[in-house]
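The data below hold one chain only, encoded as structure tokens and taken in the form predicted on its own.
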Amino acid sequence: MLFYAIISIVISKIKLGVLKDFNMLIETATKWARRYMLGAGQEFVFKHIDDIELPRMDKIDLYIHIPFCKNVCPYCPYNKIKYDKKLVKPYVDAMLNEIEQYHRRLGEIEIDSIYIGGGTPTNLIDELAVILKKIRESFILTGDIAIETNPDDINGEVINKLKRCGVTLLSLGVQSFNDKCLVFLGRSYKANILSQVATLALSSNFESVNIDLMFALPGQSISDVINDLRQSFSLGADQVTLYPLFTFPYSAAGKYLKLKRIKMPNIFTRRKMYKAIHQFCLNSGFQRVSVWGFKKDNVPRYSSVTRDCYIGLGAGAGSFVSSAFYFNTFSIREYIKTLSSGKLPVALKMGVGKKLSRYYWLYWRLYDTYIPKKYFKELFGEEDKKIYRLLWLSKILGLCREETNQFSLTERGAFWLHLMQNYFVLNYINKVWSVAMKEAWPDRIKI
């Protein structure tokens, strides 16, 4: 209770003004952290590079990046753009060489999973079936593809086409099943069609349909994010997501927010509303499987982030291969231009040492909520104390509990895990995106 009344105390003060600089308190506690988890040695800087270091390897996973959009929502952070039929031919004929790239470099290794995101992928629905068909021709597929959709999009056409492609996973941007918060959110849609839509997408027998929705909008009441819940639950949901407004700087919600210096939901009404959605989702029979997500028991999870080594396609996609983490270039045009000259559109990359390595796939089991030990143990082994440290203070605070087999964040510890990602990793994505969207080969970016 301490620590929650601290922090509580610190971000309430920011909230009122009495520490203007917030971006510094977050600079300073990030130099810490680093310093005191990874010493001197490891550099927090991506670099221009004008190819992509790949090992020997078996297998992978895809992330393909779909940039256009008919509706362009305000508070979206992702490298997108207005839906321009000129660009489309261009784009898919230079992910197809991108794709025949890779092919020539790795052979036909197995591709482990298939992710889509935009953008709006159902923008370019033929589209998809061609360069899901190029993967299939150039590499083994043995894994679930995932979709991201809108319900603007969604009609029986539309269904069949992403069976049709061999599409398994679904998931389903609603964001809000109340007027109010679409009209916020930009959204093209009305409350009213989102049960049809919902319905024809659960009922198109997928392996798992999931629903997005989003909480902590200005205006927004627990009920609300109840009701959200409560309607996705009784259309027959295998799963939902629910994120927190994400206020980038650079993006038209973070600019509309200051501007008009709307009020978002403070600290502890924040705090209330997690924990009325996660225990809302346990009575209601879904299992936690992220800081985010519940799911059914018995339906494969629906999951964008959690995979260990990538390539990304697409203008602005990032790929973590080979111990580095890479980005193409953001620019859709210079996308199109550097493939079409027969290379790779890698832009960006930052080298990752071997103990950030193993914090990185920390961060992710903690996304997960859990830490298998037998994985820990190998990675860690004993000489690290300051992992064991931090598990002993994270035990303490009431943030994790130990189980016989693994480490289990507490319904505490995964909201002040979700609070870390909006305050401190998503600082990171800020400082890359923002220099990433205005110059297509930045020379350096320090995060």
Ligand SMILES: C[S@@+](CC[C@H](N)C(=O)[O-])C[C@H]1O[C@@H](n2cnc3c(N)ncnc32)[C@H](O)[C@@H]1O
Second form
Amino acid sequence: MLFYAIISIVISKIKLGVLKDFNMLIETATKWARRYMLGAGQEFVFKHIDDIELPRMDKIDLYIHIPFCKNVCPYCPYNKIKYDKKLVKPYVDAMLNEIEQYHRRLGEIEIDSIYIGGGTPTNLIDELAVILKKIRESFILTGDIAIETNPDDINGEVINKLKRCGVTLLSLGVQSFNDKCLVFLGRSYKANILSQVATLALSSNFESVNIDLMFALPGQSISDVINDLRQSFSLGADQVTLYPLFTFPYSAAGKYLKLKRIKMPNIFTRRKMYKAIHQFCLNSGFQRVSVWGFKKDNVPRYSSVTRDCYIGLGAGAGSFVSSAFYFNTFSIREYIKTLSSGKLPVALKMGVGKKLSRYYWLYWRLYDTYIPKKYFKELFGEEDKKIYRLLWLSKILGLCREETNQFSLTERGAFWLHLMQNYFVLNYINKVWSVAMKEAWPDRIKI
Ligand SMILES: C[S@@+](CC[C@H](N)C(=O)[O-])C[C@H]1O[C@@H](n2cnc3c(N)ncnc32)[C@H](O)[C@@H]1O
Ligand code: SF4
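Return the structure block for the form predicted together with this ligand; the form predicted on its own was the one displayed.
Let's see the whole complex now, leading with the same chain.
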């Protein structure tokens, strides 16, 4: 009750125009929360750097970024350009060179998993085989290979090539089975191709096939979203990820919506949608595995984000290693040029202090919607009183519950976390991305 009272006061103030700029409010609230939890000492600044610090390690995860799309969607915030055949070979050669440089520095260590994202990785379907072969020759690949795909690119030949490359987890970027939503999103295909494409992917013996859907789209009703879920399940998807349309002001999506004067669904509609999604997934035998994802019990989880330590390959790829975040240059030409001169294309670094790295870990456990007590206690001990206060408050507000071995986020908790992710965290990422997309080698980006 108290929680909703606070939220409705804030919303009514926004409506009354007292707090005109919602984003400014969010930024201020974030700064306070940051200062309260971490103290004033932790800087949130990415600084220019031209190398990466690599400790000795036995294994790591890899992220591969393929920044080419045949159709550039107006809402998309990711680092990508329109497919340009001339750039493909130089880009792939640069990536082979990047793999070689990491191999020289890390030795033949184990690769625990590979995630191939973009852009649209299937645009470089033949080149992916070359990249993965190079990784297998340089390291010991033991884990899954997951890939993002666009329904427009999927056919029998592409599926066979993905299988031959060793891809085990596939995600199909359906977004919606509704033509009205696909038109709004500027997707290049119609809904009538989707059942054939999904059936092909789902009958090809991947360990799991995830379907990406989007919700909180302008004009989309709750029954539209439930219908998208119903179609995904009836086609046989064993996991689904539902992203709300991210709309931070500086992103492509933000500008697109402003340009078209489109109004986003309000917080109450969003709340109802989120609840309906949760209930429909549970009733269909799916369990929640993240704030945005649901899966069947018996399949390995498809996830793009929850890895503790990873190296990103490709233009704009991020890494988290040795208590620091890094980004490669976002410029595809500079990425190619730098690697051809024998250097790594690392452009930005933000060090992560001890306290922040604990919160970073906690953030991803919250994203998973549960926190194992054992690790929580090992990491936080008894010393960080603020975290225990926060847990206590979350329980009172019905955002999380305590179980024997873990703290679990409730459905309400998951909703507020998804909202926080949309406004706080992605806002941070988007600030870094929007500067890095303009300047190949930014000097400093404060978030
Ligand atoms: C990088 S895209 C990759 C897949 C492929 N390029 C495609 O579009 O189908 C990964 C997923 O991010 C989600 N996405 C992209 N832009 C988004 C936005 N502005 N808000 C929310 N989700 C978004 C979509 O669901 C998409 O499937
Ligand atoms: S949403 Fe996917 S296909 Fe569309 S521009 Fe972004 S990465 Fe490319």
